[in-house]
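Just the one chain here, the form predicted on its own, laid out as structure tokens.
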Amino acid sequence: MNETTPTTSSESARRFDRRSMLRAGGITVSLGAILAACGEGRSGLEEPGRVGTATPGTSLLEGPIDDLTYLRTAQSLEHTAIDVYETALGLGVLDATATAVVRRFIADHGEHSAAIGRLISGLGGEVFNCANPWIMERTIEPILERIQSSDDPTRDVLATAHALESLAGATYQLFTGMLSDPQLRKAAMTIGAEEQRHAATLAMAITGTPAGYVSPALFGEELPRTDAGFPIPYAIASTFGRLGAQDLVVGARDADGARLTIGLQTPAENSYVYEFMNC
């Protein structure tokens, strides 16, 4: 029977020392490489590394948020609606009745813009007779693109109009609580009520009457959708005015069977029209 020769303590010490030195040497080399990379005189890019190809985020615009900001933002929504309606008329997909309604809405929004412009001028500010640039680029342009290639552009134009009018009404309701002057709050409430009447008119035209009068949500029921998955608008959508996103589904189905779905949000810091902005 062969016996294993026992290892003496001195041999173990020598082996341990060699292994330790090798490990220590490897660590030293690694740390040296790191220190060299981080030390002075290195070359290359200074910014942190990136993984993937995501578009870098954009910083929020900065500026004073005051009555002029709220009024200029509200005025920009009036022109956003006008631009959308004029584009819709150019598509030639609306019948005579819907065309007359849209033309009336364009006139109303023009009057609203003029009224807000007078308030802005009274505060010493500059009017903003243009569509909201942030909302147009990120929300409206994708919607209009899908409408033009839609399987039912008339449906989508009416649904978009309802969402825009609801958004405008919600915005004026929101700004009423933010404006500092009572007369400005009164003007916002007056215009906001007219926007909501526009939305109610469109809801009844889309859903029909009496089905489109009152939302089932007021009776504690779930909000239904059409068989194709479209939201159903109602003239009276809730007990109080809604400030949440206005759901909108438009366009033809894509390769995955989905349509463009967007929630139109009331303006916030990223979509305000600040005093340093101009058309």
The other form holds:
Amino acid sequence: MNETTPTTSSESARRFDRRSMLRAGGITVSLGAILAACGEGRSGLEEPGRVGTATPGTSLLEGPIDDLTYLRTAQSLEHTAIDVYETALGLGVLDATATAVVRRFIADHGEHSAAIGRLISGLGGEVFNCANPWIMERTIEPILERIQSSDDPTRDVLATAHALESLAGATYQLFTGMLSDPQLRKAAMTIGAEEQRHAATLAMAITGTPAGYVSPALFGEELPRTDAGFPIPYAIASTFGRLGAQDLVVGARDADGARLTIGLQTPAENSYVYEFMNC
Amino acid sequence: MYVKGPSPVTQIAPGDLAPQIHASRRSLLTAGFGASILATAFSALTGRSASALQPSSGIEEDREIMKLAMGLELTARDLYDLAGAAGADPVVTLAMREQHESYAQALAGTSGGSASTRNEAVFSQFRSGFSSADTSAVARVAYDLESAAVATHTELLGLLSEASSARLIASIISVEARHCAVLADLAGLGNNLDALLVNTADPISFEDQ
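The structure above corresponds to the form predicted on its own; please give the structure of the form predicted together with the partner chain next.
Everything in the complex follows now, all chains and molecules, and the chain you saw is the first one.
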């Protein structure tokens, strides 16, 4: 029979500590060796992994954002509107009254662009007499594609015009709060007010009057849609000028019974016309 | 688009509208306009001598300018009340009345005051025109008022130093510009593109008030 010598608690703690330390050190060294072996000579992409087949994202353009950027972006929207209207006229789907209105709007946007161009030149910048490339590619081209194969191109042209004019008005309102010079703000909102009147005129033409004057939402009522599910535009749609997306539904129904639904957003960093950009 | 001329709705030349609206653009654009408009506003709002006005900062100047805009909005609200009471189209007059009141409240919040002081001179000028059950006739007068309001607010934008003040005024201009288009149509000028799209009004001058 072996006798064991009773040990004190302090001796036990000392032994435990020594043993634990040795064990812990051994584990650390082993894990370190394994990790080092796994990490050696690795190659390949270092970006996070991707699942699925979605198109890779594009990087955000970077450049100084100043008064010139806002003005050049506003000018690009004027030319976006002109391009859309000229395409619409080419479709030959508008009657004489609508054609006269569209021609007037083209002239107005040309004057707006010239006025903005003078402000840009006054600041020593370069005018941008072209449509906004980002908005054209991502928003306008898909819309125009759907309009050309639409079950009612006239309806879609007018709805697109209303959304574009509302977007232009909202953009000038937005930029008024971002421009640094009060005189530039005044000039911007002079044009912005005209864009809003364009939008209101189109809303009345599309919805009819007096129904198209005031949105029922202003009286606390539900916003109706047409029987076919299209949003109904109103000349007075809100109490304060809206800056949110302009909802637009265009085109014929697809195989799933859906139409192209798109929200036109006011320009931001991804759609600004920076000073390094040329037509 | 930028050439001013007679109102396409009332056919009244801007110079004939009223003392408050005549030749205002010239006076607004003079170098001393800022001090003049502020002095007048200060005097009207506080009852103190205009010479006591010593704006201490851009924010203080903005507050005085916002009070002028607020007074104009309260005036519009009260004028639409007259039209509603007289029996003009309730939908349009009520909607516009409510919106002008909302603008006055928002401007009062920004200027640090209460929405309580309307512009008596402008109210007197438009009072009889708004006191009618003839919606089309009211629309013609209201068109001139709204056009002048848009022109005035736009002019004030050139005087405001704070971006937050400019943002509020811009959001008001956006909708008041739409009021003009609606009123042109309501006045029977829905086929007149100039009436629908162009603002020929001059800003209201506060110099004589």
